[in-house]
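Starting off, we have a lone chain in the form predicted on its own, written out as structure tokens.
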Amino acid sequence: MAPKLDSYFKTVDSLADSFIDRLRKAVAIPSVSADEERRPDVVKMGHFLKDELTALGAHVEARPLGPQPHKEHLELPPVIVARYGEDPKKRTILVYGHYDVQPALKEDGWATEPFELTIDDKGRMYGRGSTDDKGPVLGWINAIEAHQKAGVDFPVNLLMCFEGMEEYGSEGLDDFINAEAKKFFKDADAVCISDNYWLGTEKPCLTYGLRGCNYYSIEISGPGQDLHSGVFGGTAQEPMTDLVRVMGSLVDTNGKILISGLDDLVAPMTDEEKSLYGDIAFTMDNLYESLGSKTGIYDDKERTLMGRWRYPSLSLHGIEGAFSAPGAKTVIPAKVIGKFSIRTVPNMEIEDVDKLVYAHIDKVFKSLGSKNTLKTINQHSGKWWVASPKHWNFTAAAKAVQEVWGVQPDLTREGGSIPVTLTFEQATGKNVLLLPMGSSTDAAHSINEKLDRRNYIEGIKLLGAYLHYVAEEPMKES
């Protein structure tokens, strides 16, 4: 065992009902980034979060980032960045999180109020923002308070950034964080991110890799207004059944993506690497139950993880312009805009993508001998990222795992995106390591948001058992 981690671990638990007050009371604040009218509690959060910092010794700034783009009445939230500890002798982590959340009314199907923390017979605590992110926020603060109640000395100087637009795209934040990379930051050794989630509900998880999202647009347009199918069908050639066409040849039933060129950018599958998929928790049964059916494309755990986080997806998200109302209206639009996008893994650079994809789409196009007229925009992209999973940040948060949990954890990649984590990797240059809190079954961006009890108290345990051991792992860059 680190040193002292067993007087730690305690004093966690005799704090555990204070903790999650606090919790409680950030819950209650509904820091909603993405409602104009909730930008004032959105402000009050990450106040809350400067005071409690305050409270316990830390030298905290609230930092102004200017006005809202595009909506220069509102003033974004500000970054609050905090330091504990200022030993030369010792590590300098850096933590990330945000304090903004999604927005949650009752009327969405909640079965509790949003933003009142409830806590039901299985240590479920339902709240707006409980996994994400508050909890892990409140976590490295409750990690502080329990080592100066435990009389431990806190093993590394903590260096915190936690923002209030997360939820809302973190307009401002990449900004702030390449100005502070040789500033506030310069002292970083590593960085740890945790605003992810296990894969399961049992068993911890590493992540090491994230898939990026390149986002676009097709519109076809033609008549100069939209047309009655009896009077102008057979007369006209309309923009829906070239668009269904078009989209219908970037992708096949399997999932196979149909563009000429994408998979040779895609870097090739190591040995090593395939290894890492055989232990993971997870059975075909877990992805039935997400899905509430049983049409996945594989059928073993292996194939289905790499399609998820290792290899590049292509999903079709919907058609602008096209009725989808009930009942049945005989109207041919005059323009029409399928959007879709493609998941992005390793090699496979933004700009080598969208070369392709405009490509395969003016093909196909041309092909159809269509007089309408074609525009596809990529509406915006996010690169994937990767990091070594053997880089002394994740064996020595892979310790600390062992020693809360009692179990290796499963090494993961996610098939979503999380911008930032690039983003700090780029800056600062240091190793990034996303390591989390809560379990698959949170319902994030849902209605009934929770976080386990379980997962609250032992993760606080487990964030201040990374920061022991990670003062002490050996430097070996991977």
The other form holds:
2 protein chains.
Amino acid sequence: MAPKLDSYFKTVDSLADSFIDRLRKAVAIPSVSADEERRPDVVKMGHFLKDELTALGAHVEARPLGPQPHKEHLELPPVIVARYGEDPKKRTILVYGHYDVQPALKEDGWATEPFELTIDDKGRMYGRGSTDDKGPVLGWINAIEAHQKAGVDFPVNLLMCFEGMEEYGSEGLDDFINAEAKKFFKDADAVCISDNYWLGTEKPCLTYGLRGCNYYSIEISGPGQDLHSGVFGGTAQEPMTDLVRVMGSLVDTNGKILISGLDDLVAPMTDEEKSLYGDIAFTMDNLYESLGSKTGIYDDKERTLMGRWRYPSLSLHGIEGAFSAPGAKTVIPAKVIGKFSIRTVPNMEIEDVDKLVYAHIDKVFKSLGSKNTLKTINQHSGKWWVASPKHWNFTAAAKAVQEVWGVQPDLTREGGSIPVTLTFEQATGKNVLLLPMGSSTDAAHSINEKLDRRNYIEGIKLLGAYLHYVAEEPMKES
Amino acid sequence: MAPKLDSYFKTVDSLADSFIDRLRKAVAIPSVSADEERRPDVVKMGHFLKDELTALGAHVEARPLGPQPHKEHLELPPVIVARYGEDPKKRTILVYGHYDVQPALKEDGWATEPFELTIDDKGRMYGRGSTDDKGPVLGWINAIEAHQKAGVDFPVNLLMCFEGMEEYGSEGLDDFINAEAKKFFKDADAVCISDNYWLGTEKPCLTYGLRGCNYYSIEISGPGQDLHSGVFGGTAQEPMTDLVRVMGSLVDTNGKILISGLDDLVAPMTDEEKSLYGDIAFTMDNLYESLGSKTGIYDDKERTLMGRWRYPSLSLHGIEGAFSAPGAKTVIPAKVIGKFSIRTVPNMEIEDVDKLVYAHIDKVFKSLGSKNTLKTINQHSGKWWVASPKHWNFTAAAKAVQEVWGVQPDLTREGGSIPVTLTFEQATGKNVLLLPMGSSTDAAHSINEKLDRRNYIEGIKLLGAYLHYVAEEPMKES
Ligand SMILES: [Zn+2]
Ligand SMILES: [Zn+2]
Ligand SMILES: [Zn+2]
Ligand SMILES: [Zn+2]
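Target state, the form predicted in complex with another copy of the chain; input state, the form predicted on its own:
Below: every chain and molecule of the assembly, starting with the one above.
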């Protein structure tokens, strides 16, 4: 295999400028899915991908998703699905990415124009969508082109699914994936998603787990309307008083969740899992740098990574209906809604967590002896996901990392959720691999988003190498 | 005295329509002090009063207050000060009112045009400022006119102080009162303010006490910027977690303040004071109606009134810096500022309360073991005020109420503050009486503000009768 990859790698290097130019064109299309007025640009970006893929000989379809829920006058941007290669003797790999981006305005504090790819002398390529997720999406297209130009046979049949609403909740995508699982995607042997980041800046990783999220609101109401504290303070039971006491009963300063029974739902740590944390390229200074402070819970790296990846956490986000502006207002709010969420991990089932949460809140509220009215709601939830990192999809990717970067990748999880991961796993029944291209400093969703030139170009090599290894990896899981 | 009052009362009745017309003209001037663009109307309203008083032969001055703090391009509206009568043999009574009003827009939900006095078939006179405070201010002017038309000698020298910024913090007024205490106001023997309301709708009251207010913010900060709970939940100490626990330690559902030592500052209840509450015209249904719910703390009227008037209360107003919008956001706020205030009563000194509050919060925060940073601030404070209801200023007013309304007034306090009350007391060293004209249903500051025709016309009689009784009441305090 090495000779084929050598030739592919050299071709990628020789095409580097044109690949960067392709990224420049993509970044120049402000495909902001959250902004109604940018919808034509989102559609334009989808068609840009369609044209690039068509030019490379892929079979491409722009699939409509219908009107946008709650904004029926807006048509959702199409899902671009494509197939490159139809050889029944080859494995088929399904890849996913998104071509929409987060909003970005120069005024937000960008040092450069957000929709003009700007490369500095350290090879940092600044631009909205550079790393999230246009770089990785173009990575697959560039890999096809480099194989053609190198005259190297493409090792797999590649199925592609590129959506245009990821940054706005992937509206309509779940239904689409479920509907196409046994149609357009039916041949998929494994799935690969490149839409996350390395844990640090130097060492690549493969990601095999994500936490889920149960998001709750606690509504406590009493008076018919907001009251003046001068007139009613000391005579009325105040919803805010009850709410902070209920919220204060959920979690302590060190992140310990105080909801009884919740810990019992968490899969116990095995020695084998424990042994994985020591080698991960991560330091407490990495944490402090990203926190911007030293207010971490744990002093050691292993427990910190476990806290992020494999244990649940509970965060209090805020209160709706109370006074939240600067200054002073002597209001007694009549109805307040506390918001919090629990990041879930194996084996916490959404409904089991709900039950414990409701029981805890009911019990605490009852103990207050309040005449106010309590209503707890699960606003939304998404399940955790954990794949086997010993699956051939992962071992192939590890070999590709070793080949391109000369190092064994860290096996990581993430604390946040990428809901489409679970959707693909459940719809196709196949193993899903998260194979990041960018690094921890890329500032996706922030000002000055960037992708390092090195991560882009080596990343294109990595995606191609992965397809070679995954084409030949023995199909066993352990 | 009765014959003089009879003649005065009859004249008030005969002039009722013209007094209502005067109120109509005043309401038609939208003197909204909070609205920059309405500033000329506020000034116009001041000059309206000046002209009316001048026409009645009073000595009137429009005294400038200089530019508005923080809005230096805006000139503050003048204080209208006036003197009616210069007889050294008569007592001198200083009265205060304000000629500015709260904002009002038809779109806010008014049933009528807010700046057109509209009288319904029950004699309810709707219009912004009708009860707060144009009706009472015109009450004094009407009283002068009715004495003149009745040919009844005016019983006192009347000093008037009408300001135009009351609804926007009485900017500049304290300095003015302090400066004029020994000048324009130097002859004052007692002070009367008509800018509050009856406790109910049927029985007049005299008000002899107000609670003070210490307003605090608790700032807790940790990370350098807001964090994503997926990435950092379970690894960072979260300021919101600390804040709700600190806020939850301040007060319980039944309004009991949990700050140790605070109760010791409260003047003990005497049997004499206790005996005052039973007769007050107030029922639990009054409370439930104004609350719009049955979520009161106490089941009995006496304890409820004490909770409003003579015990401190602590209200949690809200949190700045946390997620406060509808919907769901998985943010970990980096810096949150909890706001609460304590309504204070005799003998709670502002600084003593500060000390106990800071000590309590420090102690609770320390017990959390948090690495986050705490900062507690007294944002502003105003002292409580209690006058002796046995002072001749009050006994005279009680006789006037008996004369006009045929009933002994309730002696009430209020839970909120009217800071100018304390300023007048401290600057002049004289007894201050709060003598309300309107009733509890007048909806000052709300939509559909009104003043009942009866309260206006009988109120004019009351103000005049008060001046007669206060002119002759034996000058003793007990
Ligand atoms: Zn993304
Ligand atoms: Zn994103
Ligand atoms: Zn007022
Ligand atoms: Zn007012």
